[in-house]
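There is one chain below, alone, in C-alpha cells, taken in the form predicted alone.
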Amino acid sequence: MIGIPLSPGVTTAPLLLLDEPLSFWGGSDVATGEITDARHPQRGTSAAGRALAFDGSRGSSSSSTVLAEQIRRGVAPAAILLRRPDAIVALAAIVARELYAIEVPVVVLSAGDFDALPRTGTVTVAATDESAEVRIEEAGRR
C-alpha cells in the first residue's frame, strides 16, 4: 500500500485496528498507552508498540500533548495509520521527532486501503517526508 506521510519513520509492529476514533487526552493512559476511554470498544487494550490504525482522533487538541509524552516514555504506538489526515496526531509525532529525536511514522491510507486492513497481522511502515509504503504480513480476516 502507498500512503501519504504525515511524519516519517520506519518500523515493524503488530497491527491494532480500532473500531472507533480515539482521544488520547482522557482516552488513553499517558504512562502505559492503554486505552482508558470507558465508551471505547477497545478499552483496556494497549496501543504501546503497536501499529495503531484508526479513522482519526476525537476531541481535544490536547491529545497531541498526551501522544507526544507517550512517545517520549516509549509507550506510544510504533506507527499510526489513519483513514483521514489528522493534524493533532501528526503534530504529536512531529514534536516528538524534534524534541526527543524519536520517530513514529504517521501515514494516511486511501479509504479503500484502510477498509481492506485485516484485523490482525504485522505491519511494516517505511515513511519519508515524501512517500510512505505500508506492508501487511500474516494478515487475518476482518
Given for the second form:
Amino acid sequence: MIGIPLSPGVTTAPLLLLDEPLSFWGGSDVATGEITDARHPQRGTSAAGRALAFDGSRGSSSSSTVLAEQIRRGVAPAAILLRRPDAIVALAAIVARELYAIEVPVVVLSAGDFDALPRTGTVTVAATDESAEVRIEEAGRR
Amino acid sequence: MKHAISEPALTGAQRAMLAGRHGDGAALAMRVVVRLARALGADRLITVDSAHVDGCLFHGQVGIDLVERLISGGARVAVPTTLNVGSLDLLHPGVVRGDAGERADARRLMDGYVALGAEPTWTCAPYQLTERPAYGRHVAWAESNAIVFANSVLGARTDRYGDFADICAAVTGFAPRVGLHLDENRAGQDLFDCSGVPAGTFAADVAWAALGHLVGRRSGTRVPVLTGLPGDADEDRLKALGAAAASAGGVALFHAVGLTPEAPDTATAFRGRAAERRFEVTAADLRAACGELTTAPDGRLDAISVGTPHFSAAEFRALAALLAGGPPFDAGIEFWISTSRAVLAEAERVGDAAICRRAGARILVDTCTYIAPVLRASARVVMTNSAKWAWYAPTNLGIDVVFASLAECVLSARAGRVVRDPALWAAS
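We have the form predicted alone; now please give the form predicted together with the partner chain.
Every chain and every other molecule in the complex is listed next, the one we just looked at coming first.
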C-alpha cells in the first residue's frame, strides 16, 4: 500500500496495532519503550523495535520529546503507521533524524488501508521524503 | 486523506535561511519547520510575532542536544520569546528535590534556552506578563493553557505547538500556515448553552473551572461556543475555564459569547455556520464535573496546591484578603502557591506575598508542583482549586485530589482537614 511520508526511513519489523491512541509522555517508559498508561488496553506491551500502528497520538505535546528520546536510546518503534497526520509524532522523528541521523519512518495510511491492517504480521516500510510504500507479510487475522 | 505530500512555497528569505545563510542553527530550525509544514499539508509559512517555548522542561538528553546544536550553530531567537516552566525553582534552590544529576541536566537545558536569547520568564501563564500578543496577530505558543488563552481571550492566533516546533518557530520567526492560524478552523463547532444555570452559580470561581472541565470532556479538540454566561468574567475565570478545557479535552480555542474577542454574538462565533452539536448545561452538570475532579472522600488532607496555571497578582490579592488577620494554617498542612517570578515580584511589592507567607503558605516559582518533586513524599491527599492540577496529579504524582474553591482551601488549611463551604452552591 502507498502512504504519505511524514519522515523517511526503511525498515522491516513486527506489527503492533494499538487498540487506542497513546500519549508517549505519561503513557510509555522513556527508557524501555514499554506502554505504561494504566488505562491503555495494551499496557505492559513494548513498542520498542515494532512497527507501531495507531490512529494518532493523544495528550501532552511533551510526547515529542519522549518519543525522540526513545529514538536516541534505541527503544523507539522501528516505524510508525498513522491513520491521520500527527505533528507530535512527526516532530519526534524529524528532530531525531536531524540530531542523530537515526531514521524512524512515519507514514500516514489512507483510512481504508489503515482499517485493513491485520492484527499481527511483519511490516516492511520504505519511505523517502516524497513517497512511502508499506508491505505486510505473514499477516495474522484481525 | 486530507493532503498529498507537497512542498510549502517558500519566499527567497526563507530559502536563504534553509540554505544556511543565517548559520547552521537557523538552517536546522528551518528544516524542522519546513518538514513539519509538509507533514501537516501547509501550502506556505506564516510570520509569527512571538513565541512561547514549552521545551525547557527536562524529559531527556534529546532536549539538551537540540538546544545545544542550535547554540553551536549560532542560532538566536528571531522574535520575542518567553519560556514556560522548567524543572527547577532557580530563586529557591533546594525546594525541588530529586537526583542531583537530573537537576544538573534540567539546569543545563534551562540555561541553554536563555543562551538562545529567550526571556527567562519560566511561566505557564505568559499572558500575565506586560507584553501580550495583539488581537489577530500570529504567534507560536506552546503549553496547552497558554495556547487556549492566546486564541480565546487575547484573540491572537496560534496552532497547538509543542516541544521542538516552539523553539524552531522562535529561531526562524516562521510557522506552518495550518490549523488555528486559518479563519475556517476558528469557527465554532459545538454550542454549550449555559442560560439554564442560575446566575449566582457563576459568582463562584469554581464554577468556571468546572464548566471548562465539562466542555473539554465533551468537545475534545473541537471549538466550543459558550452562551448564557454572565458578561463580567475576569481573566482569571477565563484562565480557569480554558486550562480545564485544554487538559480534560484538548480545546485550543473557545468562544464565550459576549466575553471573548471573536464572539461578540453567537452568529459571529460560528462564522455564520450552524452548530454541529448542542448541549444544555445545568448546575447539576457543573456539580458533577466538580465530583469528577475529586478522588478522595472528605476528611484527611495533607497539602494544598494553588496556582496551576500560575497564580496571578489578582489571585494573590484575593488570597491575601482571605488570610489577613486570620489564624495561621494548621501545622500538618503544606500550602503551596505556584506562580511566576514576575507575579511574585508584584505580590512582594504590594505586600500580598508577605501576608500569605505569614499564614504559612510557601511560594514556588519557575516550575510547578505537579511536574517537579516539591510536595513532601508523605502527602497522599491534596486539595487544589485548579481543575488542571486535579486532572493530572493522580496520574503524575500518584496521589488523591480534592477539587475545591480558594475559600475552601483556606478553611481546610486552617482546620487541617477537608472543610467544605456550605455557601458555595447556595445561589444555585
